[in-house]
Every structure is written in C-alpha cells, then in structure tokens.
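One chain is shown next in structure tokens, namely the form predicted alone.
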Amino acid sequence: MTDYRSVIKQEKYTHGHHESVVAAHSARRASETAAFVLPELKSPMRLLDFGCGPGTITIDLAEHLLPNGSVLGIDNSKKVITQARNLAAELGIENIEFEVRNIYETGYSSASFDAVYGHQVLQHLSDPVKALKEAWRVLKSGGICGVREVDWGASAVFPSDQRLCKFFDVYNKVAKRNGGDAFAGRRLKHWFINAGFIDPTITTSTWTFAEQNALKWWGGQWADRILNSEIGEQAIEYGFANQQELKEISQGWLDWLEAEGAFFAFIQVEAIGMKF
C-alpha cells in the first residue's frame, strides 16, 4: 500500500501537536464548528473530513449522519489519528474511519464522497487551492464541500496591550514563513472559485470571549501555547522573537484574561461549494 505521507510535500504545521494544542482542538464540536453546513448533511451521505485532528468534530459528524451515513477522517499526523481512533472506539462509534493521508493527494477514487468538510486547515497550507481541487475531485456530482477558516486580521481585543500586539505580529510572521495565511478567511471565496466551485455560498460567524470561563480558556491556552508549542519554537528559530519576549507575551495573555472588561472576538468565514 502506498504511503502517501512520503510522496506528498509535507507542510509545516504552525501549531504543531503539543498537548496544549491537541487539548484545545479536542474541545471543538460540530454543533458550533460545522453549524453552517450541518443542515446539508444527511444520511446516507459519505463524508470526508480533512485535517480532522483528534477527531471530536469527525465523531459528531458521524453521529449526525446516522443511521446509514459514514465519515472518513484524515490527517497527516499519526499521533492525532491514533487519538481519534481511540476516542471513536471508546465511544462505540462504528460508522467512522480514520487514516493518515494528505489532502493534496488523498489517494481516494474520484467521485467517492457525497460531502467534504474541513475546519481551520487551509490557513496552514502553502497551496490551499490545490487542496480544494482535490476535494472537488473526490466529490460526486452534486456533492458539497464545506470549509471554515478564521481571519486573525479581523480581531477585536480589549484592553489594548503591547504584549498582545507582539503576539499577533509573531503569529502572523510564523504562519507566513511556514507558507500559511493568518488572514485565510477573507480569501476563502476566492480560493473556492479558483478550485472550480461555482458561486460558493459564503457566511460568517464570530468567536467571542467575554464570559470569565471563556476568557480563562482562551487566554490560558495561548499563554501555554506561545511558550510550549511549536509556534514559540518556530518564532525563536526564525528570529521573530526570543525566549524572554515569548515569556512576556505569555504573561500578557494571563494579565489580559484577568483585566476588567476583558474581551476578544474575531470572525470565522464559512464557504459551501457544490460540484456541478
């Protein structure tokens, strides 16, 4: 069997798979992340979830497609695929599979899925249009592709803090150096059109953090990730920040989440394209 990890160019995933990252991704659920496309997904569809990570969204999608639908989740990280398989087995989800594959060239037959879904994946790819063209290829005629991407350039934060301004600067530079795009949301329609999807439906939603538990979750995870995940390692490697600056950014997040009136929000852009 061909190992598609070896024949496809490996992308540099900005976030990496440190436990702080995987824990944050494990908190995601389809009821929020896929709300824009869930009404279009019905049994007995077969769905491909690319960049599935630890599988929590994928499992929700599988349950949504019961009794006769099924979901196949792919990711190029063996670590998270193993975690996803274990979680599905623990929950007794049977209409689901997970495989280590690459969205640039999945290896699946053309016209083999009714739907394709991706959450926060294209922003990390050096060639998002190529990924969407592969999604288009594996879709059946009349099939749909639903994708959601953040736009870090559409962020609102209060109170203002130079340490958080430094965070955005470092994050954007690391993402760009890795071939990704921190402003992916605004380009999603353009990418879909260039991949062959005619007149995609575009919507937006907002991630908002203002309630205390939400503030602690958001600020706390980034205080951890900037110090311990691959984002911080890459920032130092590329010369965008030193260890002391990362410590200051981390403390900036911790101070922010305790600040009076603390608030953070940014938009998510969602696209649904059909293969005609």
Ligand SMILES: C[S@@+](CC[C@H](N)C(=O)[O-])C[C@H]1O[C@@H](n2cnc3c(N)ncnc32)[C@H](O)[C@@H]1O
Given for the second form:
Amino acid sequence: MTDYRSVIKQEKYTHGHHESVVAAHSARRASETAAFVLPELKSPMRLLDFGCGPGTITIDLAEHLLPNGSVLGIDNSKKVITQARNLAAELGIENIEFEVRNIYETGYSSASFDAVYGHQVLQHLSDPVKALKEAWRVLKSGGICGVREVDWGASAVFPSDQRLCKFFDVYNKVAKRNGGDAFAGRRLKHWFINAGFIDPTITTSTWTFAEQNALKWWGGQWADRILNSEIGEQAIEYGFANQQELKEISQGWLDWLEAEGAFFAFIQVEAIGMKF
Ligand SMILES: C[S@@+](CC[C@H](N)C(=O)[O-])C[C@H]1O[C@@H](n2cnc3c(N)ncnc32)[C@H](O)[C@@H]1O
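Would you mind generating the form predicted together with the ligand now that we have the form predicted alone?
Now the complete complex, all chains and molecules, led by this one.
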C-alpha cells in the first residue's frame, strides 16, 4: 500500500507561486470555472474549495451561496491563503474562511460539508485518488463533489511552431517529474470511480484563445511564466531545457500571439460525483 506521506514529500507544485502565476489564477471567476456545478450549489450549503489558490473563485462561490451558505477555502500555500483572506476582507465577504491545509489530510470532521469543489488541483497531485477519498470522507451523505481539470494533450494550436512544441514537451515532463499529470482531464472519471463516486457525471468545456485580448493574455503570461516562474527553474534543474531554449520558447509565445490567424484551445474535463 502507498504511504501517502512519502508520496507528498516527493510531490512538487509545478507552477509555484510567482507573481506571474498568481496573477493568472486571480483572473479566474466561478461563472466560468464552476459553471458545470453552479446549478447544484444552493444556500444554505457549506462548501469546501480545495487548492483554492488566491481565492477569486472561492469568493464568487461564497456570494453564490448567500444568504445562508458558506465557503471554506484551503490551500497548502500560506502565501496564497493570506492573499485570499485579504481580498475577501477588502470586498467585505463574510460567509467565507481560508485555512492553510493539505487536501490529502484536511483534519476536518467526516460528513461536515454539503459540497466539495476543486479547480485545476488534482493534476498536480501524485495521488489524486487519495485526495478525492478525503473529499468523499468530509462530504455529508447526499453531498456533491465537483472538479475541473485541464487536459494538455487535447489542445489545438495554430500556427504550429517548434518553440511551442518544445514548450508542451517541457511542460509535460516537468509536471510528470513533480508527480503530476498534464493529461489529468482524461483520467478524471477514472479517479472519481476509484475514490468511491459511483457513476460520476462527466462534461467538457474549452478554453479558447482567438480574440486579440485573449491571445495577448494567454501568450503573454506563458512568455513571462516560462522565464520567471518555478516551471522554468525546474525545467533547467531537471535537464529538460536550458536557459537559451527557455528564451526561445518565451519568444515563441510572443511571436505566436502576433501571428495572423493565431488560435489556441484545449479541453477542460468536469466531473460531478455524489456521496450516496
Ligand atoms: C493551479 S492552482 C489552482 C488554484 C485555484 N483553484 C484556481 O483554479 O485558480 C493549484 C493550487 O493547488 C494548491 N495545492 C497543490 N497541492 C496541494 C495540496 N496537497 N493541498 C492543498 N493545496 C494544494 C497550490 O498551492 C495551488 O494554489
């Protein structure tokens, strides 16, 4: 049997929490990231958002659950939890709390939440089923778990460019080396079933970047992140790319976003499981 404590020790969060990463995550809103599960979430539910990051989605969920519902956001990074708490305080959101916790072992009582939500977290875990089993444990009977994960292997990019091919290769290798899975989306149903969720509902949506501002944002943030965030440092440390190649990848993204007909899309896989 796997000892999850040793698994956690080997695990590393691929993106880290550089400003460029947290800024990208702060742009996320529940109207898009949780659209698949929002109709199931109603006041007075108590919801756990695991791996909540800087909290913009969590805050939207808290507002969605008014007047009597509430949300608890957890993340194992003290930095993003502090940022999330500050944002909620600034906005005057009162039905929300944030705590530094590990999804594998949250420490909350069994059957203490009506809903659990996770966005782009399981792909970074070396034992996603263990995390989902913890979600199952803290859910009340009849409670629901909604998770959304990207699948980098189901992406379409135009125009094709060797530097972007190198980016995908480096990204996948770093994620794998850190214990994660860049192709998490296609495995989400399998993970839910293995965690005990019978017959989960699976849907997909896409992230599409074709309009000028979207291209600028998507290409620009990767041009920055590959050079300045932890993914670039790890790519060099693990021997998957050198500094010159990272510079070329960065320029590749900048050239791509200016190219005539530039287009990028990939699928997001969504799962909803119920605890019977
Ligand atoms: C890609 S971010 C997603 C943040 C947010 N859910 C969103 O979609 O914007 C993944 C988050 O999961 C957190 N994380 C990774 N492993 C974790 C663990 N074992 N327990 C709790 N949080 C974890 C990271 O610190 C990071 O903030």
